[in-house]
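The chain below stands alone and is given in structure tokens; this is the form predicted alone.
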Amino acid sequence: MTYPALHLLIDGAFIGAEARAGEPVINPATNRTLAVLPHARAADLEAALQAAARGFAIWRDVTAAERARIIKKAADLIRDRSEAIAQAMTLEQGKPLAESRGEVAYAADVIEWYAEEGRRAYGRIVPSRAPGVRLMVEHEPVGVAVAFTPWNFPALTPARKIGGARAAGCALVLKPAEETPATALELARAFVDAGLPNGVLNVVFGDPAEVSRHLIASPQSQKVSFTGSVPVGRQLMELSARHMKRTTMELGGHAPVVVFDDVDVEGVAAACVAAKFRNAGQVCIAPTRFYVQEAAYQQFVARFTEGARSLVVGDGASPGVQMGPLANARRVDAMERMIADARARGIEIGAGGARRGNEGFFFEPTVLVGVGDDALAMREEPFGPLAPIASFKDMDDVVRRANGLPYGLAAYAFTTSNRRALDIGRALKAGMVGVNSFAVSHPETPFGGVKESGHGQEGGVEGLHAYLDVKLLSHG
């Protein structure tokens, strides 16, 4: 596999690295070099928000079915160079190639939803109370938006806000993660090759720190979209409100999955073990804190052991592999603390519960069993192929420790009592809910937390939404 040169892309230019600073971009599988990130200069940073003021006044100006035509065109190209595509994810982010190729399609498809969303921001008129008085509601794009992603979906949340913002007119400035840069600069060389303005989309790298800052205190941006943890989420929103810039904060989670004993247990574990190790725990809709009723509690445990340790793990670009490394040493140390902590404890490690080889950052799915709610894992986001397993007693009881943490992005639930799915449902505290499946993402619905999993959504209509003004036209 070819692992794609690294650039910025400022005013419809890629600019390589020409003596800026730079960083190594790390093969989790292996701990090599793939190659060296530049990193943008003050002057850089600067130039891409100027060029994305000459592209919003460009833009905003396009048609609503001329900005759908070249959208459309850049989902197409994406699906053309599919393969291309996920194999740098892959290589830079760890994943299965088969999850990849599913990342790569399914951010086609969000780009390809919001083309044709865009051509339906419609506003209204509401009836006066005036005789010869004409009241309309239009929706104007926001500006200049400047957006964060993180490493674990390289493609998929790079997607959302570029299509967002594109469909609803704005311009972009876009900070991919430093750890997985190819995958978005792939995605803006789509829009570039489908004939979107200069300026309009740009992509800079950096000290996240010093980039952050320069982008939101700007007075040429207007919007700020981040994606990433609660501590970094928080920082972004004190920076943004002292300039009052609009905010969309897609933050962390820590999912309860509550198993009710009515259920196949079987096929209930088996889903979960799926869900939970998909890129490898690093997910923040994942499943995480499993909470079964007492009587399913010894066989769901049973049969969730059996499925996390038959997992093949090794190096994503290998077939069969179902589970590839952490994306960094971090997540390898994070990892250690938990199980640490549960040993401290004198929980039961029913599977996993260490590193696996001496190259890359492999962890051992793990499962802890027999899990007190003061357990770290059960406190944190393991953010990591960590799953903790408690039992309960009743729906009371589940929904007051399910509900107990700060934090609201995902939740889910499983039961055949349709009485109790709708119970459940309205309970639990969260953004996101699933009944009986764990697909709570799609193009077409919104995605967003409550609590201090944040604020603001992105997908479905509330995702254009995001980047787009109301304003109200009284005519006399």
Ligand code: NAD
Contents of the next structure:
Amino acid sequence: MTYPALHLLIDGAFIGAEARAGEPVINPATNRTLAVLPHARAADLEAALQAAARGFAIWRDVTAAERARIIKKAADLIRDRSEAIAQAMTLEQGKPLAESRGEVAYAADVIEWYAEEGRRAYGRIVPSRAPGVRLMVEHEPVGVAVAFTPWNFPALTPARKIGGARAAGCALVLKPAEETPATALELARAFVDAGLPNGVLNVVFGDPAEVSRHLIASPQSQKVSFTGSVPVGRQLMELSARHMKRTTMELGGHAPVVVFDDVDVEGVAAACVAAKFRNAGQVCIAPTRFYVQEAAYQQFVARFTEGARSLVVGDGASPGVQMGPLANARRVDAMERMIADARARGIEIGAGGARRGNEGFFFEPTVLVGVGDDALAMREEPFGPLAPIASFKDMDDVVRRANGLPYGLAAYAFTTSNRRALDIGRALKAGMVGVNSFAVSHPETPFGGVKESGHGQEGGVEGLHAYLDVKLLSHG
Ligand code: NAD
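Could you please show the structure of the form predicted together with nicotinamide-adenine-dinucleotide, as a counterpart to the form predicted alone just displayed?
Zooming out: every chain and molecule, the one shown earlier first.
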């Protein structure tokens, strides 16, 4: 498997390190350096912003049909190159190759969907109260957007922001996570090769705090889109507020899963294992707090624990591996902190509980059984392969506990009763609720949270409108 050389992309040119500072990109399965990533200097960031402003002046006037053609071509190129992009992703992020392939295919679908949806940024004519007056509501691109994407989905998170901004007619300066730069750069390369005008998409890297401060404070940028943790989201919101920039914040979650006792417990437990340990649990909508109704509790715990123990953990590049390493040492530390807290509280560790090997960042799929609501793993997002399970009595009890945290990204429930399905779907406070399903992310549907999990959506028509301003034209 080969890892591509790393660059900045500014004004249509891929720029190498030259005399710039840089940082190593590490394979989390081996701890070895894959390549050195150049950091943008302040002058590079300024050049990217200026290029974006010029790119916007061109792109906003390109017809929706022509924009759609270019964006669709980029999606096709990503599909043509999917194997190389997936391999780079597994090398830099660690997830099993099958998951990387699936993510690249999904990213191409998102981009293609936006190619089509950009043709439908309709306005409306509003009947006027005054004779002879025409009231027209139009949608205009916000201008230059700046976006920051994380390392857990190195293709999908940039695809949502690039797709939405592209289709709306905006230019973008994107700062993907420094830990997983190659995937985003290869997506950007597809856009350049598809004929996107220079400057419409720029990709920079550097010290995250310095880059975000520069890009958000610049008078050239009009919109900020961030996917990442709640604390960083809060910082970027504060910066954006100072400069009165529009924001989309897709932040962390701690998704409750409510399993009622009327379900096929074996089947639901198996589905929960597959969803929980995907990408080693480093998924913002991962099911992370399991509440199982008393009569089904023992059977669920037994089946879930057995499923976790049987997962094949290893280098994501090796065939048959179901769970790769964690993406970085910070996640290993977080797992150890949560497990130490559980041990101190006398909580039973049903499976795993420790780091595996001393090369790379491998961690055992871990199950905590009979976890009280005050345990750290129940209160803080694990963002790793750690599943706390608790039992519940009835609807009122579980709804109160499920809604008891400041997060509100995703939530799930399993039941065969229509009445319960309707009631729990309404009662759970989250941006996305899956009832008898973990599938809450699709190109066509809004993706985003409430409460401290953020605001605004990506995906669906809402993800297009995130990059459009509303204008009223009143013609007398
Ligand atoms: P972190 O808070 O250090 O960073 C989160 C992301 O923000 C990273 O991609 C990072 O590069 C970026 N970032 C950090 N400081 C920044 C700044 N000042 N300006 C712009 N970007 C900045 O956390 P981490 O250790 O990288 O990740 C772990 C936590 O992040 C998890 O607990 C999870 O809550 C959250 N996370 C959420 C998502 C998501 O999809 N919502 C994705 C990745 C990480």
